[in-house]
Every structure is written in C-alpha cells, then in structure tokens.
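What follows is a single chain, given as structure tokens, in the form predicted alone.
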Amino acid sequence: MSKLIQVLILLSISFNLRAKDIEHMRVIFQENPSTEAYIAWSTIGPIPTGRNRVYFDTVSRDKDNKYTQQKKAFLQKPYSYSFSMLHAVKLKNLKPNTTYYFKIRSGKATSREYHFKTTPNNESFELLFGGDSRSDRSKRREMNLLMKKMLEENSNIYALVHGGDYIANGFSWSQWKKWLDDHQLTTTDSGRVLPIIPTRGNHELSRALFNDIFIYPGNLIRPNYYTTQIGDFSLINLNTNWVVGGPQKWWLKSELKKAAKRSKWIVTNYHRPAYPAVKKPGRAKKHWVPLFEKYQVDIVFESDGHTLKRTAPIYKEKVNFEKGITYVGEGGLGVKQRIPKHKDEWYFQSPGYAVSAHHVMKLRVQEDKMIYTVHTEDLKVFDRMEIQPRNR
C-alpha cells in the first residue's frame, strides 16, 4: 500500500469519526482545581480531526445541546510512540464547588454528556488516594469499579490522587491505552467523572507519555512536581523519579514555608517511600523528611511497595505522638500485593501496621479535623484516623 493511500485512509477515518471513536476521556486537576481543569481525549490518528472542542455549562444540556460555553483544543498531537491522537482543552475561570456538564466534539463525532465538580474553597471535601495500578489488569478493573461505587455513593469526593506506577512499561502506548480504557470504569452511569491528580512513579520511565496523558504536570523547570491548592489545604505532589535533592528540594522548602503561613492543612504525596514496608528507604528520607518535620506536615502519602501500611507518628527517628508525622500507603490499586518485609520495624509499632491488601485511601478535609480512612476490596473500612490541626 502506497504512503498516499495510507494518508487518505487516515484522513477518511479522522474526518468521519463516530462517538465511540472519541476515546480515553479524562479530567485532570493540577494546581488550581477550584477554578481550572483539563479535559483530554484520544482519537484515531495521527491526523487531527477538523473540529476539536469541549462544550460545557453549569446545567445539563444533554437534550437540547445549547451549551453556553465552548473551548477549542489547545493541544493536538500524536501521543509519543503512538499513532493515536491526543486532544486537550484547558478550562479556566471556573466557579468553585460547581458541577460542570460537558460534551466533546471531534470532527463529526460527539461524545455523551459527562460532568465533574470543581473543588470548594474552604468547605468540606474528600479525596481518594492510591497508587500502583500496573500489571494485574483484572484487579485494576475491580478497583476502578470500587472507586466508581464510592463516587456514586458520595457526592463529596472530588478527585483521585494517583501515586504513580499506572502501568509496567511507561514507553508502551498499548499498556497506557489499556489503562486509559480501564479508567473509564471509574465514571458513574450518570456520567460523573472522577478527575485525576497525577503523580509520577518509577515505571513511568521516560516522562514523554506520562506528560502526554496528564498534560504536563508541573513544567519544564519543575518536571512533574507541583502543589495542588484547595482553599487552605496544600497538597504537595513530589517526583521521586527525578533528582530529589537540589532544585526540587529547594522548591519543596519554599512551598512548605508558604503553606505553613497560608494553609491549615499540609499533605505531601509521592511514589518511593521514606519509611517502607517492603523496600529500602528512598532518598526522600534524607532530603525531604527533615523538611516535613520542620514545617509539621499533617500526613504523607507514599506508594511503590505494593502493600498497605500506616506508620506510627515519626519525629526525628522516634515515635512522637505530639510532633510526629504518619506515613501511609503504599500502593494497592490493582498491582499484586507483596508480603511486608519490614513489618517489625520500630516505626510500625502501634498504631502502625503493614499488611497485604488491595485498598483505596480516602481523606476527608474539614475545618476542625481531617479524617483518614482505608477501604479494602469489599468496601469495608479497614482503618480510620483523625488528624487535628497543628500549632505551627
């Protein structure tokens, strides 16, 4: 087949898309989820379709399609290592704590109507946390359906903070495609989407596809580390697959210093654990933990170990119930669970523990406290902890 015929076939496909050919719809939160959101999707490529837009409104327009706002895709390119096409729209100046209904238009194809909620400023909200959804696709799909059920039953959940290692090989578009297909299972039957706050893990390898899929979290100066600010709640997302010291450490110190002044709650999230249940401690222990303790971070989320853990509150390498920080994790969104090798370490003494169990963690943020819970495969609450405001 000649190259000209191949191009003509691709053009024909691209300009005659059907709704089912709009794939991999996702909503991505990064720094300002109260007022901004990315909506991204895929089409059969690599030729851009003629018209790529998102139509949106604060009320459902599913019957009449009379959406009051529309936004043209600012990003259209083939995915790295792929012949599929990436499209992305950035919605700005949104209203906090508001449901937005939207449809995607690519060429002649129009998606079904979806909706998501922007986060509030200083009202109660909940976030899901979890990492390591690679390798076992069947279990990953089960965990996605579990999160769908949680989203259906709880309107106060706003996003999933994913701790990294989405797939086994970050260079593989076929693996990412399956992950994106499976992520659709988190969308409710009514079309409510579970937005993602992304974190980079070691299995993302080259960050090219990770950046394509999650629309470049951070920037060229800050590769995949950034702060998500929700009212007086600071979620600092770090990158253990980059240089942990140097510029990232300096930036972390600056962010913690600002957060200690402006925020009631400070939470950090990254992939490789400082206080692991399975592997050796990551570099975060040397470079970041002293800063966490200095600025009195409220709780730390980790992934990578493929087990469920909660440490005792740690301060200066000792259990300290007044100034100590609890580290939780560490990756249960589908990957096969390991046996914790370090469950007898001093930092797992009561109320700490380390066990093998697939899980989703949830953090409820309120004015007077945060409530951390762990939900296992049967949706039962395995663990619960209340966190009181610190005197900074």
The other form holds:
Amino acid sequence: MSKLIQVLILLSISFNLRAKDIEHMRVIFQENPSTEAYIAWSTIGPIPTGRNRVYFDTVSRDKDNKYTQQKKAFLQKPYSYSFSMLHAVKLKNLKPNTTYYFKIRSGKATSREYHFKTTPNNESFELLFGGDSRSDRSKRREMNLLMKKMLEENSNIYALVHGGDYIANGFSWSQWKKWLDDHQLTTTDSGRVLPIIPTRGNHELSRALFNDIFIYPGNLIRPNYYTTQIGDFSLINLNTNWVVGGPQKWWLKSELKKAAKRSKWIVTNYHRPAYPAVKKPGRAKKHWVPLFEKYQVDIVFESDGHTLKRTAPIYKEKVNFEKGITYVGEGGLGVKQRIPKHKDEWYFQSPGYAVSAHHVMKLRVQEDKMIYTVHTEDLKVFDRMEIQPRNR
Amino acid sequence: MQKIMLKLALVICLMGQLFLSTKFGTSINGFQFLILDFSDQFSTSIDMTFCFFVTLATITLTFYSQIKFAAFFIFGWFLTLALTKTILHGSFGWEVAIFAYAARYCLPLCLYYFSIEKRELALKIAIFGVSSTFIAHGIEAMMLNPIFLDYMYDFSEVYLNIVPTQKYVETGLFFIGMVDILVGAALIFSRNKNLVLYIAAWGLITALSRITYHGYAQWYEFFLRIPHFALPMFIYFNKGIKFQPLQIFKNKDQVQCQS
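Starting from the form predicted alone, produce the coordinates for the form predicted in complex with its partner chain.
Starting with the chain above, the whole complex follows.
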C-alpha cells in the first residue's frame, strides 16, 4: 500500500513538472487574423523529444482529446540570450469569426485547452489598444487582469494591439519572461486567450528577442512593419525604431494607396508619437503625417509618453474638424504615468486633452462608424468618440 | 581667440541642451522617475534645478573661465546625462552613449584648463573628447543607426534627387562608420593638419544635417553638437603642442610636454 502511495506521489510530481514544461503560451495575430494565427510557447532546457505541436479544432475536445487537426512547430530554437526554447506553430486557412480550441503538446507535456477567435470579415468587432507595459510590474499585472475582465464580459473583443515598450531592456530575457508570465493573466478562466498584434517600441532595442517572442512580424523584408487586414479595416502597424523614411515611408505610401481603395477604415499604430504629450516629436511627424493626411487615415494610435492623450483633429498643423486626424494613446499598460508636459500645446485644445492615467483603449468597428473608448483602471469609460467614414 | 571660440561653443551647446532639457526633460529625469521611483514632479524639479545651476555655471565660466567648480559642474552634468542614457536603455546606441557624448562633457574642462594655461592637458582632453565621439558615432553607424539611415535617405532624395536602394544606403553608412572609427583612432596617434580639418568639417556637416533633416524648428539639435566642430578646431590651433602619442590618458607627470 505504502509503495502504491509513493508511486502515486511520484506520478503526481512528475505530472506537475511536465505540466509546467509549457510556458508563455501566446497567440499572435499578424497580417490576416481572419485566417491565420501563430501560437508560440516556451520550454526550458533542450528541445523536448517527441511531438512539439498544436492540436486544434473548432469545437472543444477537452474531454476526449480527439482534435481533428494538428500542426507541427515550424520554429524551434533557443530564445536569443537565454537557455529557454521557443516553439511556434502557424495555423493557416482558418475560418473567419470562428472559435478555435487548442492544446499544446511539447515532448511529454500537454497544456490545458485554450481557445481564441479569428476575426470576422464583415461583422462588427472590437480591438483593445495600449502600450508601455514596462517598469511597473504590479500595475502591469493589474492592467492584464482588467483586460481579462473585459475579455470575459465582451465576446466581441478579438485582440490586443500593443503599441510597444513591453519591457525596459529588450536584451533581457528575464524581463521578457516576466512579461510573458504576466500576459498569461489576460487569459480567462475558461481558457480564452487574448491574441496580440505586436508593435516594436524603443525599449525592445535589437531585433532578436522581440522577433523571437512575436515571430518576426513583417518578416525579414519589412522589419516589424506590416498591415493587419480585417475585412474592410486596415490596421497599419509601423516601426518607429527603424528607418522611418526611405523604405518604410515608400511602403506606407503604397499601403495607404491600396487601403484607400479596399478599406472603409484606415487606422495606423506605432510607438514614438508625432504629436507627443511629454517628449519631443518623433520622425513620424516629418515622414508619415503628410501621408496620413493625404490618404485621410481615420485615427492614429501612439505610445511612449506614459500618459493618456487625445489630440484635437489635426490637418496641416492646424485644428480641422473636417479633414483632421486624431492622435490617441501614449501608453499606460503598466508603466508609471507622467505629468503631460505639453498639455497646453495647440494640438491638445478641446476636444483634445492630456492627463496621467493608466488606461486601455477599445475600438469598436462597425459598418457605419467606429467607436473609440478609453477605459481607466476602474473600468470606467473615461472618453468616448465616434468616427464616421471618410470621403477618400 | 581660442578661448573665445571655446566659450562661444560652450554657450551655444548649452543653449541647445538647456532648451532640450527644459522643454522635453532629460535622461536624468527619466532615471529618477523610472529607476529611483521619484515622483514626476520631484524629478522635474531636480532636473530644472540642475538646469538652473548649469546656466549659472555657464555664465560664470563665460566671464571667469578659471573657476574650476563651474567647469566641473557642467562636465558632471553632461557626463550624468550620458550615464543615465546608458542605464535607461531607451535609445539606439545606449551602449556607447558615454563615449558619444564625450565632446560635450570635455568642452568645459578643455576651456578651464586652457584658461589656466595647462594647454597640453586641455589638448589631451580635446583629443579624448573628439576621438571618443567619432569612434562611438562610428560604431553606431556600423550598427546601422536608423536615424543616420534616415538622414541619408532624406539627403539623397531631397538634395541629390536620387532615390537610393536600401543596400546602397546601408553599405554607405557602414563605410562612413568605418571611416569615423579610423579617423577617431588616428587622432590619438597623429594631429595631422588635414586629418584634424577633416574631423572639424565632418563634425560641422553632421551637426548641420540635423537642421537639413528636421528643419529650423529643431535648431537645438544643431546647437548641442557644436563641440563636434569646435573641439577639432581647438586641436587644429594647438596641434603644435607636443606630447608623446598614446600618452594622452596617462598622468601628466609621466608625459614629456613641450608647449
């Protein structure tokens, strides 16, 4: 009897160890979140022998484990500057607006069942936006729990568009590890995952770890700038930590030209602000703002300043309610908030503002309008704005 | 005349830096706020207090350039800016920031030692400042600093009317970086007239590129890089002062000086 108990204890310990083998599970959306998704995770030590793959289905198979589809990890390598292993699977040819249930198997360890939803093509959907989750870990965890609550209460939220500066030192695996651990807090109790649409910030520094964690957004040809297309909604994610003029500007111009034809809504998102509340304006102002104005972008998301802001609608350096573009954001997902130095600048005149507040923004995309809301720590709606379609 | 040049350079450089600091804050502010966990208001107050005292020190040094404390205060402030930039990891080239800022923090020391007739020491400081700045910027260029790449794309498109390929620009910047490192290193060994004039001219061109790229609105970016031109010119005017090469970092007693 005592031997049986010992065996059971050993089995239970080994099960726990194995269960902990799969860490940092995340779903990443890049260019086509209606039909494609990356699932990535970490293991410690050498690549686990046996199967490293994702089993998935459009119905829950938690009880019988009879998943109809499986995909092998296409990327297995050590994370840069670490001993942990990265595994990534790319799911392709998914059905739009469909819940996918999945389990990860890595060596002998199997994860719990998670699920995420691909984005719809023609129906309304919501995206969360926010940036700067570095430096204040407890606040970051609080904000992640807040997003979890939002995800639990609202099945129409599909992903978080992170504006960059996830951690303070982009070379530090230990900081990334903590960020990835904390990101697990956004997963609901039922296993619903909040996919990430990533953007590079200045604290991500070198290309290596950011690319490992978010599986090379934009590929090697376009270093971390790419368009996320959801039906007739184009979200152009740019990289202010790379050449802002030159190839990125040329690409942006052609992308905006295409988006103006194919999309009703054009939204851009990047890290370093053109109309800042704290720091000096980034190079985006010189190279990208004239293009945003020419192609009449609907709204621009920025991060970096550690404040909450919304500018008045700006067109050719003046407030213009007809053709003007509103710049929102500045980052408050877990970083100490600053006092906005430039709150008296002309571009913050009413309806603009700049304040100190941790926040997450939400964009509801509908057929006839987009609704932008800002949610502070207490989940209250701090700001609301309706955006009508443009005549391009 | 050299003293006037150094004083002018210091005043211009500090005008740029002080404008930048008061309008947008400094890395010292960021360090206090994010690393030391001080409140934003308190960090800004400290930042502004430093700016005030640096202004006082600059005025003092302009009229009384033999006041050691004023020179060392400005030196310390610039050095701290570089150090905190390194600690914050927020900008490209943070690893070499301490060297990239060398011309700025060496300028007040150079002025002070020149004023008290320690010309060889002033020259050694100037050489250290210019060499370090050139080598650090060279490393940044070889690492393909995106800001430098942007300057090159912009210059080619706007002033040469050429749309360059990515490969051309990246190779060009890599080559420029290599030249910067070689030139910076060569200055430690030699004060050849042409070498020093090249360094001064390149220092001025790269400082001016901030104006051509950003426009006159960012005049301060040009102003705070004036030492990149002024210090090589100081070396040029004092190239006759002799000391053995490679001994610029050694104790002055070990150096055979001949002014």
